[in-house]
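Presented as structure tokens, the chain that follows is alone, the form predicted on its own.
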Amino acid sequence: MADKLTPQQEMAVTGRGGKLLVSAAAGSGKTKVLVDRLLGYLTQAHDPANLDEFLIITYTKAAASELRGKIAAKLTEEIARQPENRHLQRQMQRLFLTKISTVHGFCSDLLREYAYKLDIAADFRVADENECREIRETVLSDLLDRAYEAAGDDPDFRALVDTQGVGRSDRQVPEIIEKVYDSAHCHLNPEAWLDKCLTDADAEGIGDAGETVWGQYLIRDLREYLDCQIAVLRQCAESADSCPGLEKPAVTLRDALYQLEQLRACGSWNDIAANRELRFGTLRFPTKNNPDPELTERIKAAWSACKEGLKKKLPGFSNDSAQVLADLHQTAAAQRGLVALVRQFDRDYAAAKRSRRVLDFGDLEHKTLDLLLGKSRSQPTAAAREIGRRYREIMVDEYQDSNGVQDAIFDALTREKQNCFMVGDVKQSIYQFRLADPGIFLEKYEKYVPAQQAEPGQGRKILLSHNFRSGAEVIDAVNDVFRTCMRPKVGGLTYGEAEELREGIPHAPLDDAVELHVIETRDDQYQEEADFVAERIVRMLREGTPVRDGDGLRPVRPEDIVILLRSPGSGGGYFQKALE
């Protein structure tokens, strides 16, 4: 990328006097502005820092690893331009007391230090996760082995086991338990987390449905469907109105788009329930003389999906609110079994880990935090406030992967001094698998003001736009379909201008660069896949297709393609057999 800092780069490496949230696009240099402002504390004229006075949060060992390399390259050069300054020379040294590591690496370390406040041992290990795997199983499998010996006095675990429809095997039993484990503990107290879980169950009380926890979901996910559709099928009816030949179509679509319109209007469950069957009629075209065949497909498609989406929002309002009601009565007492299952494994697990001196990384986020927030998580502790003040900065990097814990965590350190710098790209968030919530980066982003516009130790926000890996057409191409499909629903906010990529280098322009190709396939999906792009890729070689290289084009080569597969186990031997 270009040397030259952008001006939102600019801001984002000496901005000071709050948080700072960047908001960093795929290729806009991130890496550079973290280095580039670390450089300008170690640089600046009055009270110049010192490199471990940063803590720096990567989101693994590699990039901790690579980040350092980079730190010290940028040194190498900084100090090769003033061979005189004594200060950066230091910095070489210091560089290998600089905490670079993962937020685990990051919380183990403070254990050991602290292991004393905390009543656990010095000399812990940290299990991996076939270790963990080991002891979980173990733990389960005694666990369910009491609850069924005891199964008799146990109303609540036996409701358990017939919702979940086990008959003679608990298999589904002890998954659920780790799901709701491994969920509860990514909030600040996973025990009121479990109650909060107990009191939703609870529909004591509650007239209707819709009232509920889930009733209010459902009813919500309804009309926002409804709301789309009813758009959808008003402008087919007015297409359909404009265009002489169709009248039939669009009358019976006038008649559909009315239902849709009656059933938004429903204010309770009961009134959903009763207005859920829908009676629409049949789209009839014209079979000979069709006035616009294009037009007449667009409308197929749209109804097509409308009713097929229909089919399934709407059994989910199969039964009347106090059916609905009554079967949550006898689910609640099947989640009081859960919930009472899931807080005894938290007990035994702890237990069988203590009797191994082993901690998991659960372990060490939550034991952190009651280093740091104590017991209620209520306030930043001395510990806290003393181990804060080490630090000029915190910095962490793919902040979009974080979770609850983790980001309390960093508020519990910056929370007096202000000082955290936090990086990431929430279009890039790929671990909500392993439970992280891009909804925290998104809650600040929200929050946060311009960086311009902030006031002293105000929480400030900057975007980084401009992309340095690619070309105008596929920057165009990302923001066509980002603008598309980006909504606060899907996404998590709305790609609007600011949110658009743009060019931070020229590049040599090319001629249909980007192609969107749509096969339909009808015997093996992978194999006629494969056929298509292995004939594409013949074709690009043999017609010497123009890539960039540098500042000029050439034919492009064999090693300039990658073809990337959703799973390249099931379908990548397709495609190997097909180039061959």
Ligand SMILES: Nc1ncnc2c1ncn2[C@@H]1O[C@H](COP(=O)(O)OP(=O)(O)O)[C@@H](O)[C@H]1O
Contents of the next structure:
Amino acid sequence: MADKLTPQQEMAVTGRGGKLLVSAAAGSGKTKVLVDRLLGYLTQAHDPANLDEFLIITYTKAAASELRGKIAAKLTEEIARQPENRHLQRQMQRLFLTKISTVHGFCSDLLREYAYKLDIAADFRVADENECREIRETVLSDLLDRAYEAAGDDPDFRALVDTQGVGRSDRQVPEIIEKVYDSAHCHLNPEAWLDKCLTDADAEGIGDAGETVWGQYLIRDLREYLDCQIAVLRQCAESADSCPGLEKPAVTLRDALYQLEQLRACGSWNDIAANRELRFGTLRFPTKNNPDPELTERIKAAWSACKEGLKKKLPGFSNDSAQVLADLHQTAAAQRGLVALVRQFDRDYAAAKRSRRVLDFGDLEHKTLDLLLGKSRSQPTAAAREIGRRYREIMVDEYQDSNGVQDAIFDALTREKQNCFMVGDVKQSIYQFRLADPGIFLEKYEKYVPAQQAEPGQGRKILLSHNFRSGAEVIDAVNDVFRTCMRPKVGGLTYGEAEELREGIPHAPLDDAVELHVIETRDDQYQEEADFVAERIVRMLREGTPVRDGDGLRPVRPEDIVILLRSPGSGGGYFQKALE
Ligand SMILES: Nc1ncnc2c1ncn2[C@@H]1O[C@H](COP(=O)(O)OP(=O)(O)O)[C@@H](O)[C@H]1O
Ligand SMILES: [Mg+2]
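Okay, that's the form predicted on its own, but what's the structure of the form predicted in complex with this ligand?
Full assembly next; the chain just shown is listed first.
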């Protein structure tokens, strides 16, 4: 039997008329909605679609094949319901023609087809990470050998090596070159991005260090920190004020608050540098008959956290503006040296790949952009329009894992028809180390209007708020955690009522289903955690703690239990041993 969709899911399945972003947590049916929407297109009475009119993008190859399986299952189900529908039956054959792939798989197919338009061999191979590593290492080592030989004539290179304080055999310089190269290639126009870095580095004509990009960053960061500390200390001072016996610490707190506020009000770099010596008094609490020991502990903790934090932040402002600008002038030469190396690396690496007839993942993305937006990256090209016309809709699963270049590819293909459907969850953004940019998702999340209010052609969003994998206990706990922790600075958005999850299908109630144990470990962190977890598991098994099974409950069995670690390496062995 088909699942009954929630009204929000229904809207995500049937909504038409503009780019659509579906945002929701794990288990809320995002992938299901994508599959149902696709089937909706195939079965609609007017102008039913063919499967191969869709481009379906997932983040991994495994996810792509799983999705293909889900579409096949849903199609089979639908054919059983409408056995006379010939159009649907034909879709089974078309399933194998349908592009369900990773962005890189899609780019690779496209580049083979259009190789004649781009300066690439149609029989290129895609180099895997190991091969790329090997080529990069050879190229970098040759590049640096040459740079060290020519260092006498290259003050910028010498400045780079000096500021890094490294010798010839050091790994640091090649690592920075690669890092900057990779960061540049996450931008639509890597060359322009590198140019911008150099403009930023050159603080020429700037009067106050606070106006440089780094100055702005440091001051913003300090102000945010001060705002937070002021709020916390103010709360402490208010509590102390209203607690007879804590008058003295209240005065000390007020004095510290005054100094923090003075510092917060500073406008220029020199102002901050001149006011950064704070003189916090000593908090003295009554040693006998303390009226509120718990409040005392809380205040002490906030106080020392504040002092610790300031000790880290304020030394950044120990030099005055003129000195900082002079230092930046020095650094600018090093940055020019670095950018020159990055550019040379780019050329050498490209040549090495060309001679092997390989492309790496970055090439797949950028050559596709060359094809779709041209070298200037301005307008969709004729090829982009031609390719875009093939698709009734482009559907992207796990959209939060896209980077700016990938997003530009989707956009180039859908800009005219606004036919892009994206599902994702910014809380599940786990590929930032591969330079995925959750900001892409968040920007649309902020900008798009709720689907009910959208005008034709306008970007729209739908939030799915029912979770179908978990019971109310887990959902409440998840809401509690994210409501408390998530805000624009941590996690990218505010976790408000609209973001909260609800139970999708009623489950048999369970008491005390969620526990949080904070373990203070002394020497061997993993050992103590592992012992604790093993002991807790043994107790659950002995007591036959109830778990859900279908509609009812039964005692827990070992195969119901999973231990999640940051990575198997981090202490997996300890857990195994503790359980034995
Ligand atoms: N309306 C619904 N009724 C019943 N089950 C549903 C409904 N929507 C989703 N599910 C089920 O919930 C589970 C999670 O769905 P999935 O699409 O994988 O979520 P997500 O992609 O958001 O993590 C799946 O087993 C799916 O079949
Ligand atoms: Mg999913």
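Computed from a predicted structure; not experimentally measured. Numbering follows the first chain given and starts at 1. Throughout, rigid core stands for the largest set of C-alpha atoms superposing within 1.5 Å between the two forms.
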Once the core is aligned, please say if the CA of residue 570 is shifted by at least 2 angstroms between the two forms. yes
